[in-house]
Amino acid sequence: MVYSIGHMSNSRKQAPLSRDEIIKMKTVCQMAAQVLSHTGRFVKPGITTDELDLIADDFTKSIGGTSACIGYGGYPKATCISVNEVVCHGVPSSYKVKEGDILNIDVTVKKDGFFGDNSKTIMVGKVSSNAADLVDTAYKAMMIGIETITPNGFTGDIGFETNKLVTRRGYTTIKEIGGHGIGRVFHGDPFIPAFGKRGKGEKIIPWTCFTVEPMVNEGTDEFIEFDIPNSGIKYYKTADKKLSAQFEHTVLITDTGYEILTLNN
C-alpha cells in the first residue's frame, strides 16, 4: 500500500533499526515476498480479484504472519489488487479477470510488530505490445531508483533517475504518491518520489527501511481519486483512462549501500 505526500505531516520520523530489529525485517519481508510469488501463480483469466485476495490472505496466516492492510483506516481487504487504469489501492471485488488485463497485487505483511510491503504488476496472458512495453518500464524505473540508493544521500536522487528513465520512454510517473518509510510502522518518512532532483529532499540514513514503488502511467499523469466505503483510504483510477503499471521492493540502507529484502529468495 502507497502514500501520498499529503499524508506524511502524520507521519513518524523512522530511528535506524537494531541488529535484532533488522532480522525482524527480514523475516517479515521475505514472508511478504513468498505470499506476493504464491499469489500471483493464481492469475489467469477467470479467476476473480477476490479469490485472489483469499488466496493471498490465507497464505500469508498460514506462514505465521497477518495481513497489514485488513483494517487498516478502514481498508476491508487483505491486498490491494489494482487492474488496468487502476494506479494503486484497487480494492479486490468479484471482477473476472480477462486476458489481456494487467494487474498490480500489492502485499503486506506484519510479524512482530514489523512490516513487510512489496508488489508487481503481472501480465495475464497474451498482452498488447504497449502494456508489456509499460510493464518492463515499471519495473525498471523501480530498480533504477533502487539503484541509485547511497547511504547519506537524498530521496531526490530516486525520484530523479525515476522520472528520467520513465520520461525517456514516453510514460509519465504519479508524483503525488510514492514509497515510504517502513519498519516499525506500516507507513512513516521518508516520503519516496517518483520525481525530484538530486541533492534535494530528505536524507537517506542509514540502517532504516524504505519503500520504492513508483507508479507508471501510459499517459497522463493526472488521476482521479475514489472513496472506499467506510474507509479512510482512497483508490485512484489515471484520468486518462489509459494504462498503469507499478512494481515495490522493501529496502534497507545499510552503511555502503542497500539491501532488497523483498527478493523472494
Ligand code: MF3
Second form
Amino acid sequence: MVYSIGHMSNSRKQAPLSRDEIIKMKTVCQMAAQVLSHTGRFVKPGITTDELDLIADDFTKSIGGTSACIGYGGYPKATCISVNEVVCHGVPSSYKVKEGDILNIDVTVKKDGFFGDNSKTIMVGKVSSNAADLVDTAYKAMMIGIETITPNGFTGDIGFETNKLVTRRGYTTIKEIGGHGIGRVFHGDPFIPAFGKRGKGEKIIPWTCFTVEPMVNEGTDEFIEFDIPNSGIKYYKTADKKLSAQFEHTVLITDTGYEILTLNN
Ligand code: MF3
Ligand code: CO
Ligand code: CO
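Same protein, different form: I have the form predicted alone, so give me the form predicted together with the ligand.
Every chain and every other molecule in the complex is listed next, the one we just looked at coming first.
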C-alpha cells in the first residue's frame, strides 16, 4: 500500500492483539502462505497471470478463506502479479508468462476478520544473471529487515538496514511504498520503510503485526503510476523500465523479538 511518509492517524494505529486474536492471525497467515506456495507451483512459460489468479482464488476458497484484494478499493482480482518492470499491484491479465521473466505473486487472505499478506518473486526458467542477483537481493533485503526488528525499537531501524544492504549490492529501494500494519485491518500503521534512519520513524509495539515488503529496483528508484480501471488502487512501473523485485512476510512482534507468521511450513 502507498503511504505518504510521516503519515499518522490514530484510526490506523494497531492495538496489541489478544491471545485469541494472535491465534486467528497465525491461522490466516498460514493460509496466505499455503495459497502463495500452491499458486507458485503453477508458474511456467505459457500460463497467463489470469490463470494463476484463478488458481489462487480457487485454492483460497477451498481452504475456507477469501481474497482480501477482490473489491479492495475496487481492485478487480484475487492477487497482484507484478511482472519484470512492474513494481507492485500488477493486475492479472491475459499476459502469458515467458522464460526469463521475474514474477511477483502477492496474496492476501482474509479469515475470521483477520488478514495475512505475503508475496514472493519467482524466476521463470532460466533468467539473466542480473535478474537472479536482483531477486536474491530482494529476498535478503526482506530478511535483514525482519532480523532487525526489536520490540520497542523503531521502524527506521528496519529501513536503514534494508537500504544499506540493497545499496551495497548496487540496487535501489522504493521509498514511497512499503510495509504496513496488519491484523484486524488490511493496511494500518505503522508504515515500514525500505530506507530510513536508526531510531527514527514509529515505535515497534509488542503483540502487533506488520508486513516487511521492500521493493528493490535494478536501476532508478523512480517509478510511474498507472490507473487500474474502476479502482482507487494504482499500479506502478519503474521509470527506466528496468526490473523490480519484492518479497513480503507478515510478522508478529513479541515481547522478546518477532515471529514470521507467513513462513511456509
Ligand atoms: N498485498 C498488497 C500489499 O502488500 C496490497 C494489494 S492491495 C490490492 O500490501 F488492492 F492491490 F490488491
Ligand atoms: Co502488504
Ligand atoms: Co502483499
